[in-house]
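Single chain ahead, written as structure tokens, the form predicted alone.
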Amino acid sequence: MLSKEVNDLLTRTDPGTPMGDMFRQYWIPALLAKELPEDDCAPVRVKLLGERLIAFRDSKGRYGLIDEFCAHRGASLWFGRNEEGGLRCPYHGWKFDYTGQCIEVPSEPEESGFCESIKLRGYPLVKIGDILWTHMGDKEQRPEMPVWEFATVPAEQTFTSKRWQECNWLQAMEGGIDSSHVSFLHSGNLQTDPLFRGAGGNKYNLADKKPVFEVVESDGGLYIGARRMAEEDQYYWRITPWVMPSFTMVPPRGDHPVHGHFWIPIDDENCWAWSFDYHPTRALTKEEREALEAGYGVHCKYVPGTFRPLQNKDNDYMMDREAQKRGETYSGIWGIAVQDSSLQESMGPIADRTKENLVSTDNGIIMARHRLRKAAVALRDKGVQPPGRVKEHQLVRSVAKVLPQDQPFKEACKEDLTVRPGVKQTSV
């Protein structure tokens, strides 16, 4: 269990808060680039780490993501006009550039220069596969842009969607790294979803319901290693790479697209699961594709025109307790995105971790709050910034592998947990 205070520091991450300012270190996901597919197009609502803001697309194809309120009288500039290089409150045409620098205010004489003292606050965005990342922290110390392998193979080798959680993002990145439910909660699936269904290694999982956990730390975070019975003398070992601060890779499942998530926080009581499939070496098949437009795998189907999963907790996210009791899922509820997030987001908006009884396999969380802890700390007090930055933790692969038992998985899998162009994912 934790502490109140320890939870508080872990799960907070307004402006000013240890834990917001350590996100504020990295490059995160704000919006999908399909929100903004053309220049002047309308603007886009976002919030990040409690930050309301505004996304658009200027007539250069200049892309900014600004404070969501004119620096006049707080209208909104969702409201507004993007027009002529610019984005327009339309109360009283004061006009702001994808920087958030003012640049015209009608009412105000232009030789007195005073839109030059006018800034809204402002972030870069920038586009790197299907996604608009940004910064949000210190200019000064911004890392080099993100080089995960998903986002920057070939477009037709891969698939990234988001989704709206309602809950806090911590609760949703440990679902995240924690392999023991999937013999549980996901056992259905592995049999009749189309991006699962096949592997060899599913036997495992199906087989083996108390996996043994194993944790190494890495230079960007962990290595959560779980592993369950094979065939005589050998362990199936499934993989995850955490990478800090809420970056994890799904093992891979015989040569089916490999998945992972970002949970990235829109505040405190909400976060965007985002959920890539990509394949290393190959374009994704027809099928896959419509499988994962669909909502199979890690995906999810939406409200029309929304991003929030069509089933959610307003409707009991169409539980069927006769499917769930003929064995067809597990927990009467379809698909994989929506098993994990109906019980994450039960466990309330802030889980209270105060109540908790831990056991074995929950060895990956326990170490992931721990470097989280101690990372944030040590910006708040030190200044020292946080490990998965850098491109060389970026580079990680998931791994599923049979081995021999008298091998421990770091040595024996340490080339297949590193990106290795042209080398396909090492599954089972």
Given for the second form:
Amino acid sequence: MLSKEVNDLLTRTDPGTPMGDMFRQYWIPALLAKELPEDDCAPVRVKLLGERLIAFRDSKGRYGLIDEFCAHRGASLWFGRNEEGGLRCPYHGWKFDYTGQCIEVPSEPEESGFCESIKLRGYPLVKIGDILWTHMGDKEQRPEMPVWEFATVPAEQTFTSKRWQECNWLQAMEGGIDSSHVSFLHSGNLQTDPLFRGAGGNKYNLADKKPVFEVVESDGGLYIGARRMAEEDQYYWRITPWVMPSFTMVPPRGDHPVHGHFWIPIDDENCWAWSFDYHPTRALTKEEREALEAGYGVHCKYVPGTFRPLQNKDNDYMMDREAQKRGETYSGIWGIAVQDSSLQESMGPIADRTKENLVSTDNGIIMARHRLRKAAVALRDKGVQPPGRVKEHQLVRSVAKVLPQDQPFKEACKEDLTVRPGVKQTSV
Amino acid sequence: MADQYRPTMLSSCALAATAAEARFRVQYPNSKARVSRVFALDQHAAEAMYAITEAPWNGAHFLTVTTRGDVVPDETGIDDLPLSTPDGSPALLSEELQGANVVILLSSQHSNAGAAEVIAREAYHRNIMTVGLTLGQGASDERVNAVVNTLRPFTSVLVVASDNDYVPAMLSALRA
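With the form predicted alone done, generate the form predicted in complex with the partner chain in the same format.
The next block holds the full complex; its first chain is the one shown before.
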């Protein structure tokens, strides 16, 4: 349970809000790089943290993310002409460069210097991996570039997708650290999904349906360990790292690619669910890539030409009660991603946490909220930079491992939980 | 997958999940008061606990294990464990666990394994969920690990928190 005040503090991310200010301390995913495939390509409307922006790639390959609306009369620059080093408003010809600086006002004498006094808000847009990242906070406080392993391995080893989720970012993100739902909601997928099936550890999941949870703080966020009985005197551990504010990784299965998420607010009632799969030491196979593109694993199928899931609230997520009865899916919804989003969206645009009844197995969620709240308040009141901005916090991995019962996972898996270039993930 | 083309009806997700519809959610208390019992197993844990006992809790009881020596579980009956309330009154474990929904074992730098086992054993017999919360503030990793290892066999959920603020945060979240 959260009070309305705390719920508002954690869920609102518009400019000037405590959590909005906190998100603005990080490099966050803004677009897939393929959305701006070539120089002078079509600009793309982007809304992030409640700000309407336009992304474009100029004639020299420079990426820009600037205020969507022309400084002259407020027309949308989505209609702009992307040409000769800038984005030109077709209404009266005002032109802006990739930083948002106005570089041409045709109606004014060039020598007047008028255009130099006009500047749209602009944010950096930098390609790392398959993603264009932005930092929407103060330039003086800009952190080092992100070093998440999924985004820095060679292109043939990684795959990233994004989908529009029609609810607040926090209830979506909380699904990523809520390990206890997996035994129910996703139970139908463990033996059928091509990106899960066949792993040695699956037998422990299926044999022990009541995992025991341990929640341990890390410098950047949390480790949530779920342990199940394994062979005599041993536990099978699945360890989920959460890095502030909204990065999670799913513990691996066998040699399958490792997957995880970022949840990034679009506005208070919508977010982007970024999903990735990568393998630290080998290229994804043709079969794996086909499965990822077909929406298996943590990805989804789309309404053609969009980032909206094919199964969405307008078609009741294509609920299939017969598949539910046959045991093919637990909830009647196909696919892990939409199994999650269907329920998270059903909570309402912003979940009312004053009415919830959390139980002790929800401690991962409780701790994450606690850390987010503390960090947001410390930033607001004392200017303290939040965790998760530095590379030491970002170089994390999820882990699946069998350990003797008397070993604390954080110590026993210290190396496994850290990115080690050239070393594959620790998995069962 | 089922057909992707469905008519939108009044009960469809497209309407039901909107902010406008949220105001029609039935307003009523959907849970009874939870019966929570918090046991501080050592002095540091007791200090963290006493800092919050005056808050308006939802019926939670706060108890301290007052023994100074090691508790031998096999030789300690349910009501042989010395417990005290925040005002210093003695308490009986059997009475405190009567009707409880959740037991929280609060520990800090000293594991007090015997006491943890006595409480957790009784909670287990009564089908009461047992949570271990270890406060790591000011303690070495080795010390925290030792405490965690001690609590692990007796708890269904185990949390290691770096600051004492997590105690009220968790109890509030659980409506304790």
